[in-house]
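Okay, so here's just one chain, in structure tokens, the form predicted alone.
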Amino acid sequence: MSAADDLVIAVDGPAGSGKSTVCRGVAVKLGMRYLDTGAMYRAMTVSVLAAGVDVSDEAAVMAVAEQTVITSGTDPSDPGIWLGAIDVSESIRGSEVTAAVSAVSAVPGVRYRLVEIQRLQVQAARDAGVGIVVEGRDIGTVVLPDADLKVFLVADPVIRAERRALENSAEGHLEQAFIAATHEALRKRDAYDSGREISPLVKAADARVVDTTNLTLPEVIEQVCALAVGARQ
């Protein structure tokens, strides 16, 4: 398969549900770019932790946000994302990061900041005559409600906490209170995420659920790519 036109698919779904690799795989299958909006806001939230601010105080989390200079590449294969000239890859996925960013992704400048970054990215897709796969908490319902194919990713949330604690193993192996305690961070994620003001985490009206639990990744990008190839027809 291949992108043979400027197709736009908007996925969202909540941690866990398998947002990054799925995009990730349909993407290089269809030969279209790719991006994380999660990383974009990662990457701010590294930007506010180094300059030292509350990430509660708004006004100093939009005054770091101003000067924040994000690049986010659209490879699949490698993605990448800086901060100014620093490749910011390996230190968005910390621990201090996730616990802080969904409190940086709340404020609502800095989400009309990136959402607008967001916006260019596609557009050069689209000027450029190849297809984008976008993945995030609001794309289908705010970034791009236009999209040619919205895919809302789910699965069981016991399975969700499963993958994310193997993602965040250094050793590789999985403990069972490790996952509990993954479990537990996962669940006060949704309810932020879900629950605040501004874009909060929604599956759009017109998007395509895809419930990943008994599904292999295979499985479910030759799912998202059989969407795909329905909605350019």
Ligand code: DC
Given for the second form:
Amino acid sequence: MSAADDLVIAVDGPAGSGKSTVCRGVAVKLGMRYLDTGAMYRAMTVSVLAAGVDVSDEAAVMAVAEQTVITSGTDPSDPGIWLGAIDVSESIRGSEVTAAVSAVSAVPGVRYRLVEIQRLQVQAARDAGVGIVVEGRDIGTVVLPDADLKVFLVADPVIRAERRALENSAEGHLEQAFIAATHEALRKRDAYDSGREISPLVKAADARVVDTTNLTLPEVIEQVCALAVGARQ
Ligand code: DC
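Given the form predicted alone above, I would also like to look at the protein as it appears in the form predicted in complex with this ligand.
To see the whole picture, the full complex is given below, headed by that same chain.
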């Protein structure tokens, strides 16, 4: 497969299923662009929090969203995300943002605005004759229902919590209590993302399920690349 392929791959799944690392790896390997839609909802949340708005006040969140300009890079080696001219790649990962992002992403107007940008970025890749891997929660169901390949990544909740806790642990060693707290935070966020009225996290009927529980990262990347090659034929 070459960089000229304009394949569109939609990858959805719950928090901690390995989406970002897998999607970036696949995009690098296949010479494709990469779009992290979760980073866009996180950037919107940074904007809402900076404005001092209560995230449960939909109208106020929407008023901020209308004024917010988000730019996301599509280079899988260094995607980057900006609010206006400010690089927010690091601040979008803060715990305050993670705690508030589900509420912000459940506001319909926020979704309409960001989905529009997401589709434009996919169109830009297509126009350039380059493929793109797009990750999120509603990509295969709502954003890109005609994607060439849809993948739904899953993993055992305890494994997901361990992976996420490891990412967030500065010292690289893990306390059992920290894993348990991470597990509970993921469970809550998944319940919110799967239970919301608009564009909930749900597997598309035609998505291929890849369970990453017992696979190494290179193995998952390999599986998704093999599915991509199959989708091209
Ligand atoms: O993938 P992530 O954890 O960075 O996503 C952050 C939040 O954004 C997630 O809890 C739900 C929301 N999200 C969404 O609603 N739709 C998407 N396509 C991507 C993310």
